[in-house]
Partner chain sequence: MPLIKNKQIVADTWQYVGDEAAIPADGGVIVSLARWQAERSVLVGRNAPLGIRLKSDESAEAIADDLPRFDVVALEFPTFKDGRPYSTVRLLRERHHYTGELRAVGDILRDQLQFMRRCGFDAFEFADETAAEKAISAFDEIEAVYQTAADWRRSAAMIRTDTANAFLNGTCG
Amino acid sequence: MYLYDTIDQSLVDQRVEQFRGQVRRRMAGELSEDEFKPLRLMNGLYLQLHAYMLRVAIPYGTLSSHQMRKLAHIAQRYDKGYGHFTTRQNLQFNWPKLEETPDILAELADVQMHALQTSGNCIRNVTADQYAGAAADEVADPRITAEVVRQWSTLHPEFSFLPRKFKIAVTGSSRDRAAVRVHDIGLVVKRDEAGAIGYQVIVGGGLGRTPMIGATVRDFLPKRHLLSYLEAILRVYNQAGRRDNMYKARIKILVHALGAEEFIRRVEAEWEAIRDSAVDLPAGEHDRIATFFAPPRFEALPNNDGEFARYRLEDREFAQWARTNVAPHKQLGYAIANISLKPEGGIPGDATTEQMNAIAAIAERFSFGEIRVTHEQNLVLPHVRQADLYGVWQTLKSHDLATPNLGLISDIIACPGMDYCSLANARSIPLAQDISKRFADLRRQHDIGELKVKISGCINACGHHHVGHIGLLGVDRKGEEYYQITLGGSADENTNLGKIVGPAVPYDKVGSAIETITNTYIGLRADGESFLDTYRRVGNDPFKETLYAAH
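May I have this chain by itself in the form predicted on its own?
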């Protein structure tokens, strides 16, 4: 993983001291809350319903075991003993005291972490495929690109006050695990006919109040031109994006208003003026950054480990976990082990201090000290020997981290909702817990198959409900919580926005509504057909008919 140089370290250290002075002035009454607000937001500090919340950046979702231990320590020392992993591959502490936040940032800086650009109208934390550097279907490691973009965008003077927040995601595979088509800019690493690395560039995706799927503005951009082309896109947006209405300020609105052809014309014109300039990386710099992401020292192993196969036959519980939570690795004899943060009745994305310390220890012993955070609020051990999977599973199980439900109905994405967020109209967490308990029977979950439920407590869509196979959006109706249900969404390489089934249903009816939807699917599916396949074949009507007949 990337290691700070003296410039990186000096930058975050200086920011900590600046913020320490700003907090001191706020505590002394020398700054009002209105004056302090833009300063704290620049450092990832929000004011939520009940307390401050600090959002910590985890660039492209990559953590070392040392960094995970630091997060565990902060959760224990400064918070309530847990942290919350988010859909932006970040971590949030929900209960820090204002006067202690500079100390938290100083502790983060000690392990090369920070909270820069986790808020504000700037380029936010760059996300990537959680299987980067390990996936069997990978064209190239997307973390290299993500790190190049991170360095270019950090405190970029021209793009620190954009019309609205800006999100970039990178995938290194044709199978999209980073949801690139619903980002302001999505990058797909690919090769041309000669084998050279470049990018498909997608612009104007996003969820929230006006969900849109991004448009491809370049089918293949040579690697050497990445930064100048991104700079051209951001310049067009900075100049033409709306600033009079925050709800219409995202780049997706600009692309839609101009039309893709006109937007591309403007970007190309801007790019012609800066391509092959100092904006692009100097010769050798990309290769220098790539050295930080060299593969670990893998052992020469057979492709199919005998012990792994034996334990799968002998231990049904382990076999269930291996079926859902283990993915193929590019290196023979290794596997990718997914850690679900969605136990039965749990809060999606939460991990306790004890669990974070346990994961750090497991990563050190079994995965070269590497951990990944996913945009679906789970964690990953990217490089595990097949022979070690049984031991990994046993250790995870002892810490309530071995739920075998990845991609199943209880593997729910949920925003903090009205339990924490001042913008929310409805609760997300209790609803996720209720659904998880209703479908606790793992045999039933496996019978249903892949089914992604995503819950947002308001129209800002932090729970990505628009791209859930089943999406739930909390709405307020005269002080009562209702939930709008959408079906058929997806955030993969075949991205779709879900369609509203019908009128919103009250909080106490949502669980039975999900039951009705899944039962309808089971009655309609063909042999081997997933929920999404069935929905795409039959459409909304059969689900609407049974849902509203039952309610």
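Right, the form predicted on its own is done, so what does the form predicted together with the partner chain look like?
Since only the chain itself is given, any partners or molecules it might have are not part of what comes next.
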């Protein structure tokens, strides 16, 4: 993992003191709430329905055991004993006190963390593939790029007041787990024929009210040009992006309005003027950052560990977990273990202090002290010896962290919705809990197979409903909570936006609607077809028929 040097550390330390001064001015009445708002937002502090909410940055979703313990401690000491992992690989504390937030930030700075740029119209905390450095299908490690981008975007003097927020995601694998096509900028790290590293640069994807899939503006940008190219994109956007209407202010609208061709022409012209300038990293710096992401000291082990195989035969429950929650590792004898934060009836993404401490301890013992946060609101132990999986599973189980439902219907993404968010039309969390209870029978879940349900409480799409295999969007019908259902979305390398299947349904009908959809799929599926496969073959119609025939 990346470790701060004295420069990185001084920046976060001074930022904490700066914020302490701002809070002091607010408490003393020198700043009105209106004046304070932009300042607190620069530090991830929101005012929610009931209280302040602090959003902590977890850069590209990587955490050490040490950092996880600190988050556990903060949850205990300053909050109600839990934290909430978000779809942007961040952590939210829902009940901090304003006057204590500088102390929380100081505690975070102690473990090389911060809350910078987790809100506001700036370049937000960069996200990346949660399996980085571990995935069997990885071409190049996206964390190096993500850290380069993190540093470059931190307190960027020119791009801290953009037309709207700006999200960058990085993947280094052919299987896209970072949803790079629905970000303002998506970077795919790849190699050319000579083996040199470069990027496919995708611009103008996004969800929200006008969902769009990004356009590729460069097939292969050599590594050394990354920052000047990003700077060119951001400069074009900062100058030409719309500022008169916040719903039309994202870069996707600019790309769409200009047309990809004209947008690219402007970016390339700007880039010509700044390429090979001091904007790009000096050669040694990329290598310095890369050394932090060297593989941990893996043991030379045989693949298909005998004990792992034996336990899978002997213990059906373990086998079930291994089937859904364990992914192949690039190092022989190792595996990637996913920790589901979606227990039956639970709140997606929530973890208690006790659970966070337990995970920190397990990671320390079995995963080189590393933990990842996924944009699907789960956690990952990236480097577990296959032989240790059974023990890891047992310990996870004793902390209610071993739900074997990764990628299944109860592994739901839900935004905070009406329970916390002042913009919501409808509840998200209780709906997720309902669905998860309705499909509690694991045999049934496994029979249905891979199925991603994503719920947003309003059109802002924080729950990514457009890219859910089943998407649910909360809408307001004369004060009643209704949900629009979309089918067939996906955020992987074949990104698709879901299609609306018919009129919205009321809150208490959503559960049965989902059952109708899954039953229809089971009736239609060919051998080995996933929900998405079947949907892509048959389209909306059969689902529409069964869904609305009954009502």
